[in-house]
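Given as structure tokens, the chain that follows is alone and in the form predicted on its own.
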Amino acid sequence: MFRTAAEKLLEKEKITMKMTFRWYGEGRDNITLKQIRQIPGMSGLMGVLDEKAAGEVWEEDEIKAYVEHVHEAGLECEVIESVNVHEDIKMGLPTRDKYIENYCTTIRNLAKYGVKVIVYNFMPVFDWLRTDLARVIPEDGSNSLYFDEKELGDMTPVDIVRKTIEDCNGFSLPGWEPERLAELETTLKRYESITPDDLRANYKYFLDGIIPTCEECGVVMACHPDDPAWPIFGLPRIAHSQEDYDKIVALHDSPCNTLCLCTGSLGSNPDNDIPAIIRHFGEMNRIGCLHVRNVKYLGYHKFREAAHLSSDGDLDLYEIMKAVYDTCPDTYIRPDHGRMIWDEVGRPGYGLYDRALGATYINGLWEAICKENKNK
């Protein structure tokens, strides 16, 4: 059932990777399948069921109608995105038993309408965070997601909660679902006490008490890089760099137990070499998809959203998708976060037009990268 990186390379000639979109669902996101399907190459959808708050069991008909919808509009959907890990497993609490159970049911009902990855994340509070969700870029009049640590100043973690909230243009966003922030300040306290290595015994317990499932079911999980990479507001963060990455896949060494690699999370480190880091974890079979953007560095901790074309950031995305091609040319893609152009109104980072544009560009590019390799 999985295949080692060098077996992957053998039948390059066969497999190659999968062009997906993120889509919320009917009612929930203002683009529909149609448009989606008319992106040229996109085989489906990294789906998300974000109505349902963290711990809660996807129940069977849920998913059916999902992933029926999505087929019959002529759209793959063996990616789930958000299955939310709940805040007690992340802090150790004695109740997270009963949601790691959960937690394996979901990942039954989904295997049963043939999902194969499930990206999470194990950030504690905040999924991601931006000072701005909607900056103009000054030379073009488009606008992005963008952060300068500066922005915060003195601000809580619940007055960002707050900003974030009010600047969504009305729709939800991922990591941000009220009923996961209902309790943030009595969240916040209790990991006062909590440290990093805390923080990751705490996600071996819950990779302990899935990955056993995973493997019965074929379901890779796929874990999310910190976002931006590195601390915030205190809080213990685990998943930023290469040594991160490499501490969690030796927490439970299976198959199943991988990365989803963001190249404009980690890339929101300059430190982080993002080629390198897809070469590294391909090669160890470790790479269950990845969402693939663009930063533009604009100071320390300080940095906005780019057009995935490279000159217009500061990641080489000809070398990322490269080392994608090298190392894992089976995996699941999606563009990742775009820019609001041509006046476009939506959920910040999730519009149509920059999105489609950036799936192109890679589309692009991985054509090049088959046939210079199949010159040769």
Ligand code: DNO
The other form holds:
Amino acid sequence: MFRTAAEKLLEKEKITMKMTFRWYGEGRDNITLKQIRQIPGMSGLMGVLDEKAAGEVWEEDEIKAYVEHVHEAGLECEVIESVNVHEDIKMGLPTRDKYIENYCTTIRNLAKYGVKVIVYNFMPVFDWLRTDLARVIPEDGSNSLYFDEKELGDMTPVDIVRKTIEDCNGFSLPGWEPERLAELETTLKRYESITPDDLRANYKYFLDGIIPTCEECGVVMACHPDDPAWPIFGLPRIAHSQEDYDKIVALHDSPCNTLCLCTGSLGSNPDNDIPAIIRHFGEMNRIGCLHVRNVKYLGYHKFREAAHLSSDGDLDLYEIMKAVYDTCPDTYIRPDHGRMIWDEVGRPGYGLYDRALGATYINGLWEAICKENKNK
Ligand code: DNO
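Could I have the structure of this protein in the form predicted together with the named molecule, to go alongside the form predicted on its own above?
Now the full complex is given, and it begins with the chain already shown.
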């Protein structure tokens, strides 16, 4: 299953990326599998067992029920997201071994049901962070996730957690699971003495503990970047640039130690050249999957999430897809967050309409790039 970038290029005629969609499960998502299946070109999900707390084993029967249900709807389930890493692992506490063992059990259980890629992150405390979950876009009256560091200036971490949970329309949000955030104050205190190098050492310990299991069962781990792509609240963050990821892939050298290239997370920092980063890690065979979306820069450490179309934001989606085609054409992609449009009410960032438009646009770029290359 592991091929070099050169081998992939040779096979390019035959292989193609798979378009997927994030779905939270029956009763937890207002979007149905039938709706997802009807989006043109949708191959499957980047699924999640949303109810699982970090550190808990994802049991076989739970995975079986989820995956079979997805299959019945005519969709694949080869990518699973947010198998969250317990804070004790990130903080390097003695209890980490137990949680690493649980993680290995989850990897084995997921592999049994056909899962090939697991998306996770190694961000302390927060997963992604925004200061507004529904900022109106003045040009068209839609709204989207928004960040302005100045607005954060007056807020404590506890304030932002409270606000985020209040603003999410009653839906759970990835990375904002209440049980993870319950001990926020204590955890934040502990992180005061953890440097980025300490965090990297703890990360290496984690990878050394799980990657052999991944190799055994053919599962690829894909690390999601820090979002936004810079340190916040003084917490150590070690995954927001090409340089950071060079260090991460070197922590445990294996085709199973890859990144989830999230264009919008890395792209929140204009210093990150996204097509170049894709080419760099694609050539190395270290991209497990991609989240593709656009961002609009509004100032220093200030941005909003834009429609996927290149001209709506500051990322060049055509160059991004060309880099994917050239270096990792057999990957999985999902249209990442969308705006809320057409009066849809749903989980911020995870509505149906704008993500479906995003998928269609990305598929259009892909078709054009494939045809353009065949004619060369
Ligand atoms: C945000 C998502 C992330 C991602 C996790 C993976 O919207 O892309 O929450 O799923 O970082 O652990």
